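One chain is shown next in structure tokens, namely the form predicted alone.
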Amino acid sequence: MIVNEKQQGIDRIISLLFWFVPLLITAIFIWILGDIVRGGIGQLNWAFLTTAPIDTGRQGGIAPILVSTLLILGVCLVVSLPIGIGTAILLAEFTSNSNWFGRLVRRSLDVLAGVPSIVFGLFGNAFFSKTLGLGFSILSGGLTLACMVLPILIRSTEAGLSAVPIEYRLSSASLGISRTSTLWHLLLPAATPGLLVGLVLGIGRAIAETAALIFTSGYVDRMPTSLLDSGRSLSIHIFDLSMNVTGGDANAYGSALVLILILLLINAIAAWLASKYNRSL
């Protein structure tokens, strides 16, 4: 009896801890989000989104910043998605866990996922900006972010493909369906939630990146006319207004709120796509 009461007490404490941790994380998120909303909601209007910065960002809007951010993100996705999905397919479907090449690639990806972003920035500056002659440009920034996103995207997509039951493959083979058709019409749709998770995590890291882009895309806040123009991302704009521009806090809060809204929109779209694919399976 005493043992049962003691065990029940331990169970209650553990249950309280399990509830406390997510509640604490949620409270911290709400506190940070509330501070950003309170400081930036007054700046959020159509003029702020469609005009250029004035007086080093103290006045005006963020139109060139938004365009540069979306272009950098677009380059990142165009490069990382085909490479990431292709590599994940190679690892999950054509390379066993005991294969030395597969083990080497997986360990390399795990190491790269933990490399600090400033190291990627220095690599991007040395290789894309200087060796390839792209200079401080949107293209250099996007390619650098693609290198950062690839480890997360590949590993999550590989996990999604590996989680698909082996019966899918055996049933397809017994019906005489080719391996390519099985992969394209059956395995990839089933692994879509894993792909979307990696994509959302990668985009979240890429769109909020500062250190890597300082060395590759640059600081220029004018409207870009090509991918070879220098472009300032939202994260760099927020950093610059907060740290280097006196009186820029209001626009920094407004820019941070826009960045949060973009991330929430991307997460909502990803959740909707995952739900749609789950219903179709």
Second form
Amino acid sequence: MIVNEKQQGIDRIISLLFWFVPLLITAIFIWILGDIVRGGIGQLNWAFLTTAPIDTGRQGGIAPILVSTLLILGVCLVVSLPIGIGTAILLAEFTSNSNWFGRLVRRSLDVLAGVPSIVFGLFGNAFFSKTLGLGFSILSGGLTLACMVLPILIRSTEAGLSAVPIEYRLSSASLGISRTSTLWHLLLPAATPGLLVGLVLGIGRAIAETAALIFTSGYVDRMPTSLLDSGRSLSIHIFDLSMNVTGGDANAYGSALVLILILLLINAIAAWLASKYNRSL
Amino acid sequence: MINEMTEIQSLMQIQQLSLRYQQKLAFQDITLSIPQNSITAIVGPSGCGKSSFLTCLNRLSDLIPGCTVSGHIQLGTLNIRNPKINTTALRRRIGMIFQKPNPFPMSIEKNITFPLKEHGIKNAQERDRIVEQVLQDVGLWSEVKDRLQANALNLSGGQKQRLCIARTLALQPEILLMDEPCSALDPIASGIVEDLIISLRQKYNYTIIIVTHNLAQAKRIADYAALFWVDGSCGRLIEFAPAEQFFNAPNHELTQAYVNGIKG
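With the form predicted alone already on screen, would you show the form predicted together with its partner chain?
Let's see the whole complex now, leading with the same chain.
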């Protein structure tokens, strides 16, 4: 009995610990969110979203910055999604684990995923802006972000594909269904949740990016008229307002709140898609 | 007995078939003729290569990494072992049912129409007709006719297995390979699937090769039976005979011991 009570006591302490850690993480998240909401909610109104910044951002809104951010993100996704899914299919379906080429690609991706964003920025500046002559533009920025997001996207899509049970492949083959159809109708749908996770992580990394964009998309805060225009992203705007512009704190908070709301929105859409997808299976 | 054997038309001839996973032999030197329009049961202890043997017959073994096959398999005029044959067409002629029921994560109807579309049946009415036909054949129609759009993964185990049989029948194969089709099911569902297998043979004259652990089941359904045994670590064919002889008066003492429950 004594041993039993002691064991129960230990169990209780351990389960308390297991509760404490997620609580701590949630608390930190709520603290940050609370601070940004408190500082930014006063700025947030329709005019803030629809007017251009005045007096280097101390006054006015963030309309051109929002448009630039979404354009950069759009370029990034249009480029990275097909390349990412294609590479994931190659890795998961057409190269075995022991294949030297597959191993090389996987290892390179894992290294790339850990490269600091400033390095991507310098690469983007040297390659897209200078060598390809795209200059400081939304296109350069989007392409640079695509390079950054690709490793995350590829690895999580690959994980999704590899997690599809072998039974599906075998039964599909035993019904005389071609490899392409199996991939298209069975494997890709089954890997969609993995792809969505990768997408959300990738977008999260892209939209929060500052360092890589300073050298590539630049920080002109005018409304862009083409993809070859320079455009300032929200994260750069926040950085600029809080570090370089005295008296810009209020609008920096407002912009940070908008950035967080966009992220939460993207997360919610992905969660909704995933659940809708699971129901319709 | 030997005369009786030769009178039966054999549909598929297997000669000196061996299979290796990397260096390890799974089974060796299997020579066997599969009689037409009958149920051939393959019995034997686990690890004797029964299931691996089945995967050679529809070339599913191609998909298993590190697996090499040697020997000869003839189906009519078709040399199944020829690396250049169209495996898609082959697998349409030789359907396969797996141990674990594995419907696709799609609706009940799509599970049947997806392979049909793949095999070029473009007419939707024709597909609907086949869906109803094969679901009737496996006795599932009355159970699911009102929810053809429901997810097949929500069916019970026995229903899933019958759906898998239905989607295979939809392609009108000549031979059905069944890899322990009842062993993952509860006794009642297992009984239903077993009756279905017998009816497929009686009503539609399918040629069925079934691998089973369950000796009593083999006795109930088989027209012919083959005993595989592990010799060292490699499977071999011990005896192949009409069921009557196999279970009552086997030639080999190992078969005798096995069917009497002394070994295996």
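Residue numbers count along the first chain shown, from 1. Each form is matched to the other, and the largest set of C-alpha atoms that superpose within 1.5 Å is called the rigid core. Small disclaimer: the values here were computed from a predicted structure and weren't measured.
With the core held fixed between the two forms, I14 has its Cα displaced by at least 2 Å.
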